[in-house]
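In the block that follows, a single chain appears as structure tokens, in the form predicted alone.
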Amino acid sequence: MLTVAIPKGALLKDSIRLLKAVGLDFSTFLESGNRQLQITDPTGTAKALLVRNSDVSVYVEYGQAQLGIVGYDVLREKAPNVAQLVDLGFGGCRMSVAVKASSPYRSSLELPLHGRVASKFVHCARDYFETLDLPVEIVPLYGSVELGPITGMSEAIVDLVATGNTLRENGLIEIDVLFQSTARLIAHPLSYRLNSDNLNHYVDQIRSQIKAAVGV
């Protein structure tokens, strides 16, 4: 049985529409109540895993899912082992660096030789940092990073932004962006070669459905 890793939070509700269109019905994971983890298809053709996005590459890269939607972000973040197929397109925000409002930094350049650098995103930030040269001390931080350069604990952070107003309401500022990030569709690289559980025949379909979203 095909076996589909969906992601909880803001990509959920697009996530199982893209799916419902395919054939693929796991709407029940959107009910007032529902508490399960796991559903299978009224079809009974395949079943979902209900994950966090920060979860679902490496629940496709140990084959316990052959399909997943997550986030590009994640992919940059963790570089697991996983075939990445489709973008599709929703889920837009880019991961970028914000600093004080108040702070005299504009650029990312601008910041000072070892200064300390907030973000949940070690891997992005410090691949970042290491393309424009520059020596910075990445602090971990998997809350609320927004107040690292409040407290004054950091010059700046990496973080994920969409709208921008969480960054506004705190009294900071995009200076730079790393990059834009949308949700993926991958799979589990030897499922997908030998075409397990029809796997393929999904691909192709999710495929047709974003070329059509988008006109092509």
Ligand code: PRP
Given for the second form:
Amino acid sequence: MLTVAIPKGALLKDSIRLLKAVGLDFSTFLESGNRQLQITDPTGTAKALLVRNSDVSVYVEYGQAQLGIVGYDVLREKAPNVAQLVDLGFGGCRMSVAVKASSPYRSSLELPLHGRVASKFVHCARDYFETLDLPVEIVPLYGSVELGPITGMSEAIVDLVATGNTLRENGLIEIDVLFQSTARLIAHPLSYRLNSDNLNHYVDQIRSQIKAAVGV
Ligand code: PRP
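Could I have the structure of this protein in the form predicted in complex with the ligand, to go alongside the form predicted alone above?
In what comes next, the whole complex appears, and the chain from above leads the way.
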């Protein structure tokens, strides 16, 4: 049976809506109080796994899910061995460098040599500062990275910015953007090549939905 890995959190609603539009109904995941992590669509056509955004590519890479929906930020950070098929357009955000608004820094290159940069996206952060040829110490965190500069533990953070509210409410400002991110449809490479469980049909349907939504 076709299995789709769906991300919890910010991408969940749009992911469910998109899959519903191509005939796969996993809206049980949106019901308050739902604790099920694996459900089958009412027609018995496909199964969905509810996983963290950062774990979607793991299930797809290992082949437990043939399809997955995941943020481009995660694909950049983890560089998983999956086929990247469609830019789904939703979940727009950017990976940015931010500092305390009261700090003197207004671009990444002004940060002090060997200063600290806190991030959940250590590979993205490291690659970025290497590109700038600016040696910094990347401090890995799992969340609430804004506290790095607030507490003085780090000069800067590399983190996702969507509305900008989290930065604003914590007295931080963006000084550089590494890249833009949106949700992507990914597939297990071999399953995609072999068209396992009629996977290509759903990929085509999703592509058409996205094209119709952006009017091309
Ligand atoms: C992300 C990100 C920022 C926030 C940005 O955190 O790490 O903290 O969202 O969104 P905004 O610009 O719309 O305010 P997330 O909600 O994933 O929580 P986490 O830090 O606990 O991972």
